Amino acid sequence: MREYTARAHTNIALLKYWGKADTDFIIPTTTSISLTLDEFYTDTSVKFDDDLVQDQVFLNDAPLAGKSYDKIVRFLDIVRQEAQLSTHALVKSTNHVPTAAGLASSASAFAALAGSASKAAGLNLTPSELSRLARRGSGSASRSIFGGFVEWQRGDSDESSYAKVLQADVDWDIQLLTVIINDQPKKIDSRGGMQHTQATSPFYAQWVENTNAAVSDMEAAIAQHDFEKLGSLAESNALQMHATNTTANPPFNYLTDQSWTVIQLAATLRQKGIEVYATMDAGPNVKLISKQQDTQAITEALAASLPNVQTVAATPGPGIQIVKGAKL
């Protein structure tokens, strides 16, 4: 069978996904809205080979084993079931995202795997169907099928929970400055963290209600290019999400003292007239929603407060690309 390669970019959620209504099909409790990023991505090639006696998976040229390998195999089983295929696969993936550090590496990884594996298995899926498939590997991957601003409609079933484009061509000044405080794997992974919070935080239900109520406002902010409204909604939603973690039983926290320094720096810069807002996923790294015209002022302020952290500028990115063969 032919080999296919896909490139999918990571995304940052402006309204967060943090908890499942259905753990088997990864149906979320909230509708989430994200921005796909150009600079962080995963390339994955897949070939189903009759000569293989088991699936072979390589990440950054190293063989994958253990729980990570098992997760890929389970996803390939979903593809094989859909394609009525029993052949094992050779998977080669190169990740251009710091893995497990709160930068949504699983989103680009499973979106790329969904694209390359489905094509290699002979499936010709629509974008919505591909988003549904990617969701089965990682919820956030459903959004990485598309470029620009994307909305993952929570739905209430496998058929109704998928992402759609809100604005593919982002023609206004918005960027993400990722402040990489720690690029090492997290002690508590995203899946475990959200399950624990959902099960034990007394404020989780209120966060879900607030997030779903903010969807129409975030849609309007994107449509109107309202930077202040978008940033305010995103920062508030992220802070509320992390607050549910600190009220879980037992409590836990992805954010460090350095994370809070960056968050507080954003508030200080706003008081000085610089439009910048903080958002954070499941990890210590803080993403600053900002404008390119303010990059120098923001990075200089960061350097003064935290001289040893790395900052990477990310701009709106494209949707998934899939090609026949091993090269894009």
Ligand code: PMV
Contents of the next structure:
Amino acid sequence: MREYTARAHTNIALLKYWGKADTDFIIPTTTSISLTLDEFYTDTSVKFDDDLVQDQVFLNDAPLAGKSYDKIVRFLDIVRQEAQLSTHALVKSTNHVPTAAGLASSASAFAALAGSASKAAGLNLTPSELSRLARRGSGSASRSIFGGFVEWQRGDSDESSYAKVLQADVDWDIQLLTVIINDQPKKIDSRGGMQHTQATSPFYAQWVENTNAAVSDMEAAIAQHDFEKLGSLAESNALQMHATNTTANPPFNYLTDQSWTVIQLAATLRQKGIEVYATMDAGPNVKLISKQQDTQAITEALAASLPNVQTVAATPGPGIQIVKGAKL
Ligand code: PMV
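Just the form predicted on its own so far, so send over the form predicted in complex with the ligand.
First the chain shown before, then all remaining chains and molecules of the complex.
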């Protein structure tokens, strides 16, 4: 069978996915909206091969084992079931998401795997079907099938829960400046974190209601290129998500003192007329939603209060590309 390679870019949620209505099929409790990024991506090649006695998975040239390997095999089983195949696969994946940037790569990884594995298995999926498949690997991967601003409609079933493009060509000035905060606290992965919060935070139901209610406002902000509205909705949504974690039982917190310094700095810069807003995911790094024209002013302000932190800038990026063979 033929080898196929796919390239998928990572994305950052402006309205977050944080909890599941169905854990088996990964149906979320909220509709989420994200921006796909240009600078960070994963290339994955898949070939189903009758000579293999088990799946072989390489990440950045090293064989994958343990839980990460099992997760890939479970995903390949879904593809095999859909394609009515029993053949094992050779998977080779390269992450172009610098580990130092601390950005989650599961979105780009499972989107690229969904693209290459489905093609290699002979499935010709529509973009919506591909998004549904990617969702089964990692929820946020459903959004990395598309470029630009993307909305993952939560739906209420496997068939109805998938992402769609809101704005593919982002021709206005918006970037995500990731502030790399090094004193990583003990890592709680997104899957475990959202599950615990959903089960125990008294604020969880309110967060779900507020996030779903913010969807039409965020759609309007994107359509109108309204930076201030987009940024303030995104920052508020991120803070509400993190508030569900600090009110879980027992509580936990992804944010460190340095994260809060950056969030406060964004507020101070806004008072000085620089439009910058913060969003944070399952880790301490803060992503500053900002304009390229303000990069210097922001990095200078950061250097003054946190001299040791680095920043990585990322602009809007494209949707998945799939090619025959390892050509990317
Ligand atoms: O797709 P997962 O399981 O890695 O979860 C992603 C969760 C957040 O990054 C915190 C929010 C989101 O919508 O991407």
